[in-house]
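Let's start with one chain on its own, the form predicted alone, as structure tokens.
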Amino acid sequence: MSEKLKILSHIVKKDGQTKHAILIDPADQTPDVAAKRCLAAVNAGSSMILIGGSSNTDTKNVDATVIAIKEMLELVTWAKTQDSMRMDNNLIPIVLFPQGAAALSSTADAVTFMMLMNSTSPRYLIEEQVIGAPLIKESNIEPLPMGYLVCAPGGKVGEVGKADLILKGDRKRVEAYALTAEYYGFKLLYLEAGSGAKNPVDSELIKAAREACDLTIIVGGGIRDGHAAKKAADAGADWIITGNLAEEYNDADELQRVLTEFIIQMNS
């Protein structure tokens, strides 16, 4: 991969283990709290930080959150330069996961440039992307081409995104979407159950997508423990995303302990 694609290279690289990423919603926590949670996640073994989520995010709170996280990681990295620690801003990218063009920021390392493939609205198929593309080019952050599918139960993202949800057991449909994403030239495929969903993405849907394409598969929504994460990993997920889980812990040490156990069980 070229220097320009260094974040994508990090995300698509396979080493035989499923990786974990923490999702931070700037609308749900202060920048300082977000930075402490991210530090705990990185120390626990997380390999990426996603910023975004709700419709209440905007450039202002995204900027503040990304800057706080970068400053925290840089400070700790500098303080431990003599140790063999894994934390490195080149290895732990901060990636925007925006709900639309209004939540972009030039302070991040990359942005998921995604199509909500099963939306019934042109806005999420192409219109937000057209608005955002010139801003991404101007900011010089790396775009990560991604197909995004909302599966049942879907949650708020399914409602706002006007998604025609992929239902449990609908293997043929998710296979067709996975192939379409690959043929479009996307490099990533995200299967989303919805933030705070009662149930995660059906493992049969993950397995069907894995068998249908060679894309890097990311799974998020409703994954609250290592058992659920392992089930998704065994089905073929390359990345597991958790967001609400981190928000349950205000104590960073406790969060680090929980995520450490989560990641160990995920790859057990």
Contents of the next structure:
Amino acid sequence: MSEKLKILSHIVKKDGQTKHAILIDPADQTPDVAAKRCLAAVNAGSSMILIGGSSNTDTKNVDATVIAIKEMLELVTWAKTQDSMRMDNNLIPIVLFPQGAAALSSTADAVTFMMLMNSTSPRYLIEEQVIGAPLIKESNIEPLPMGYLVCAPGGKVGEVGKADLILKGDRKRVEAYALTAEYYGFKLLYLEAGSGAKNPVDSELIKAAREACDLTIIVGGGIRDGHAAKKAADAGADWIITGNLAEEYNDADELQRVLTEFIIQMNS
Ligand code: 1GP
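Condition change, the form predicted alone to the form predicted in complex with ligand 1GP:
All chains and molecules follow, beginning with the one already shown.
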């Protein structure tokens, strides 16, 4: 893949392991706290940082958060390259995961350019994307073509996005969406249960998506421990996203310990 697709090629690279990414909501924490949590996550073995979340996130607080995280990570990357051959593996992309065009920031490495495929509203199927596309071009950040499917219980994103939720056990429907995503040329497929969901995405649905397509499958929403992450990983998830989990810890060392355990268990 060309230099222009640097972040996408990192995300779709398969090495037999399921990877973890931390989701930071800039509305929930100061840039400094976000940076400390990201450092703990990266030290624990997380491979990507997503920035997104609430509807009241704007470019200003996204910018400040991305910059603080970048500065923190640059120090770590610099330290690691001094004594190892892991140069390429040290790439920890900072990727925007926006609710809409209003939360774009040119300071990030990439942005999930997504269609909420099971939305009933044209706004989330195509309209926000048409507003966002010229802004992405102008800011020169890499768009990552992604199908986004909201599964039950769906939470706030399901409501705001007017999703016709994919219900537990509806394999046929998830298979059809996975194929549609592939035929559209998307490279990533995100199965979302909603932030803070009581139950994560049904593993049967993950399996159905895995069997139906070759896309990189990302799973998030309500995953609180390594056991739930392993279940999703065994069903075929390539990436596991956690948001709320990190926000429960204010002590960076404790968070690092928890996430280290989480990542080990996920791939056990
Ligand atoms: C939300 O899937 C993510 O988009 C993360 O959810 O906050 O429940 O980990 P949690």
